[in-house]
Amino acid sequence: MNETVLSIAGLTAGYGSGDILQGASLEVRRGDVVGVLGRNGVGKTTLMRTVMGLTPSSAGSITHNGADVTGLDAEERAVRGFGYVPQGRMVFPHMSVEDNLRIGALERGRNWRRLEDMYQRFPRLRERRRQRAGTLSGGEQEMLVIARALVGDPDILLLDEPSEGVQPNIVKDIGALINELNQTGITVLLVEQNVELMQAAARVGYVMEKGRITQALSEADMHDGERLRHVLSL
């Protein structure tokens, strides 16, 4: 059985006006692509931000490769191997594509050689390396933020709604990229409402409702489009 890379137990977190996560628990095993599904507003983005250390937790624990990281900030988690692609892309719009990537390299020891790896993986970014990130298309910006996370050479990649606002053909490319990254050894935690992308990328999954994980989904479940659509209608 694969070892556990990420373990979340009883996680509670919010933004001051009340807790959005209400004791969420899940596990991600090494080599898996794990999907988290649920309607808008149930706490999926809060879950990802809390796992990354951007939103503080008020209860519960987060364990990465057997070490408790609950009290660590986002920068320390990045150094330990967390890569994060936030919802809405969040590029640095007035900076060049290459400067955006360099920021990712800074998080784990100024690994400049990884920039060339990213240009090989994303030739379109090489073509636009001097272009301001804010002038890229939605799909190109999604490529950029994924590349920026990968420059840090993460062992677990947190992807929050990567299909949001991108064209259907780019969504297919994102699904293929997730599978390719997974084959290179990167474990993925994926929040997504696009059923086709979730079917293409995730092996197992969890259902989130009102800040809690309420169901675990098997590999067979993840290939059942009707089941996934029902989950998203709850």
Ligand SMILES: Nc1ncnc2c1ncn2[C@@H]1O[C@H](COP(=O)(O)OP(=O)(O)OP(=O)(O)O)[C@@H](O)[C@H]1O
Second form
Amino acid sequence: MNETVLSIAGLTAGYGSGDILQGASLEVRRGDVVGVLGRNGVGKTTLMRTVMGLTPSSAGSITHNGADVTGLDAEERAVRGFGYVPQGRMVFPHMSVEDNLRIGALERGRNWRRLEDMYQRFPRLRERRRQRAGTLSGGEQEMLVIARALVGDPDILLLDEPSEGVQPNIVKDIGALINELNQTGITVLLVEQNVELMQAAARVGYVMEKGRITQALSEADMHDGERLRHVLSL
Ligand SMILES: Nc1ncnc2c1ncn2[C@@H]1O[C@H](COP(=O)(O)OP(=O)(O)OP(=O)(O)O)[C@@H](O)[C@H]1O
Ligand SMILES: [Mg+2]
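Form predicted together with the named molecule structure, per the form predicted alone context:
Full assembly next; the chain just shown is listed first.
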């Protein structure tokens, strides 16, 4: 069994008017792709934001490679190896593709060399490097935000609903990309409501309901599409 990269225990967080996360716990092992399934509004994005350090936790702990990072801010977590791809394709729409990537490099010690790596992995982004990010297609914008996170050379990538609003053929590309990234050694925590993508990319998973993790999904469970679809109604 591989070592634990990310361990979340009893994590509680909210936005001032009560807790949204209510003691969520899960574990992610090195080299794994772990899915989190849950219907709209159960707190999946809040979980990802809290793990990244963008929303403060009020109880519980987050451990990364054996170190407690609960008290660190998002920048410190990025330096330690957290990469975050927010829901909703948060590109800077009026900036060029290249400037969007440069922001990723700035955030991680001006690692400009990584831009070239990203252009090699995403030739479409190279072709469109001078284009304003807001004029890219939905799928291209998703690739851009993933590339922006990868510029920081993360060891764990937090992906929040990358398939949202993306055409089915591009959803396949995203699944293939997650598999490729995983093969390069990146561990992935994937929030998704698209069962096909979840099955294509995640090996095991967790079910989230009302701010808590309520079930662990084994490899066999992940093959059971009916079960996954049912989980999304809980
Ligand atoms: N910035 C915020 N301020 C106040 N409440 C918020 C904020 N962001 C989210 N919430 C509330 O927290 C709850 C959980 O939201 P969250 O975005 O974490 O759910 P989700 O599972 O990611 O949903 P979805 O599947 O629609 O993305 C919702 O009731 C939402 O209205
Ligand atoms: Mg969400």
